[in-house]
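Just one chain follows, in the form predicted alone, and it is written as structure tokens.
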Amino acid sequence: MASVGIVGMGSYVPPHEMTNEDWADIVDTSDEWITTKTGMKKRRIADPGVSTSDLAVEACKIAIEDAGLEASDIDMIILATSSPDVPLSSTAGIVQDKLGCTDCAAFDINAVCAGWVHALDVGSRYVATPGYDNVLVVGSEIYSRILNWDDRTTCVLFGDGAGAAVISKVESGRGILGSWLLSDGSGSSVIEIPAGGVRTPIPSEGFVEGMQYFHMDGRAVWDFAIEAFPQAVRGVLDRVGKSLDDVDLIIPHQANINIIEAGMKNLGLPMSKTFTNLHKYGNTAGASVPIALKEAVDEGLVGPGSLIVTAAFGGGLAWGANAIVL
């Protein structure tokens, strides 16, 4: 199979900035709490009118720039969201009507904020194979909007943003090398929005106020995440035939300080070895691999020929890694 690789990045966040101690005049937390136990200090907030796919475009603009291609170059658009614009149909498809991608596919992937992480592979298998040259491979996220507000043990944690990467095959010995995925169903209800589906629907007997929210059982969050966030880096570099002494750069999901320090921990790393930018935006869900990605490159963190493991974690339960080659 050809190789296959990352050509261009972009990157996008809304303008408006939300801080801890804005938080701590909405509810019962303080800048000191936030800090402790996530390692958040800010996050961007979509303006009303603001949907998932606008944050979208803007990301997939400037990745396309960065290809040097244009719109009509896309074969195919996956967007890996949680938050989508609509329940139906897909906010890809939205974002390839606003980007004028006028003759590519597009569908959405939901592995939460695991999604990205899947998407690029899925995508990078397209791409490998005839009939698909360029590939946009979106995470785009607003969770804000899917919060509840009076809930201080969710709503301080996520911010909105979205990241995008356009690949397309590269020469030998570089590129997305491979894949490591996972899924335990049986976890499904740790994280979640219980209403709004057809299991329980916007009215219905069985619904009840706040049902409509993102739910997550933080203990059980935990408990998962400090072992597959390790156990899919090891997994995707046993798979490639690398080890850890080969990796240039982890880049994580952006859920918690705390579990990315445990993770490196176990993992037997320093945490030189990884980036994080949660401090400056929260946990983006889906779009936090892309948007901090793209935000080590740029800080010239790494660069053609680093080995990076791009790994992430979340709801489903879902989790997973990639192996890239600059």
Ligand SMILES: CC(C)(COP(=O)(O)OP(=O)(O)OC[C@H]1O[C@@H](n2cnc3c(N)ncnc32)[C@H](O)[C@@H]1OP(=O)(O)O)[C@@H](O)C(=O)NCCC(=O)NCCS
Contents of the next structure:
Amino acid sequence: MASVGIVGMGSYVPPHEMTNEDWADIVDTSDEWITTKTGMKKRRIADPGVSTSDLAVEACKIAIEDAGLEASDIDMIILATSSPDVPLSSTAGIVQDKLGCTDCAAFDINAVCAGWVHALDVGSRYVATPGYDNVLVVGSEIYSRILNWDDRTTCVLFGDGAGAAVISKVESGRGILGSWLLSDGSGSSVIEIPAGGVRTPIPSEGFVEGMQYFHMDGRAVWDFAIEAFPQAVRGVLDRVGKSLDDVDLIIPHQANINIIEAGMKNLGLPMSKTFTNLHKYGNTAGASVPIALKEAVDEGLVGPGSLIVTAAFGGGLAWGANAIVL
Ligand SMILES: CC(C)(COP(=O)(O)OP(=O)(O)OC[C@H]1O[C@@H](n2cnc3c(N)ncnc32)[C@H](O)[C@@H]1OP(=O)(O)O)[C@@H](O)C(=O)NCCC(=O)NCCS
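Condition change, the form predicted alone to the form predicted together with the ligand:
The complete assembly is shown below, putting the previous chain first.
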């Protein structure tokens, strides 16, 4: 198969910043608890009237320009989100219309926090075969709208944002070497929005106020994540014939600094081999990996020829990793 790689990146976070202290004015929490338990200090919150598609469009515009392309050059948009503009139709289609990409396929992927690593794998397979030269792979989320702002166990953990990559054919020796993806649907209720789908419509006999919001068994997610993160890293390296020693930087899903530290320890790697920005943005779910990857590149931590491994885990349960030579 042809080599497929990232040829442009973009990210966007809304301007409104919310600190731990701001949350302490709303729910019974503290900067000390949030910092110790998660490493988060701030997160961005989208203004009313701004949609997930709007954040995606901003990130996509930057990525398209970074790739030296026009919107009309994009053949497909794959949007990873678990906080879509509407349950139906796809948010990718709304992004396509706002960007003005005609003659272009568009669809959403929902693998929650692991959505973008899934989308990158799917997109790379399209680019490798005839018909789709330039694919936009986007992660965009507005979790502030799906969280229960009265539930301190979840509301402080997330932020809003978007990240995007344009992928195209590249010279051999670089690009997306491979991916490793896995799901365990027996854990689907560990992270879920219990109502609003066909199982429990709103309203319905089974609906209880609060079920329309994000729910999470934090301890169960912790137990899953500290194993899933290193498993995904090892899984993809094994698949592409590389070792941990070959890796320049690991870009993990920005869920929690303690999960990342436990995972890096499990891998036997120092924290200098990873990149984190969750102290600034919280957990932006499906957007966290592309936002972090873009920042790591912008900060000069990695560049052309670097081997990076993205690794993400979350609702589904779904987890996975990509090995990429920039
Ligand atoms: C969520 C998480 C930080 C909670 O940490 P924890 O050590 O498991 O804490 P617990 O849930 O046991 O709660 C400990 C106490 O803190 C309290 N607490 C929960 N949220 C709080 C908050 N925001 N502020 C203050 N106290 C809080 C709990 O009510 C509990 O109080 P209690 O002992 O009186 O009952 C941790 O479980 C975690 O990181 N899980 C993974 C979550 C994640 O990454 N999700 C995204 C996956 S993509």
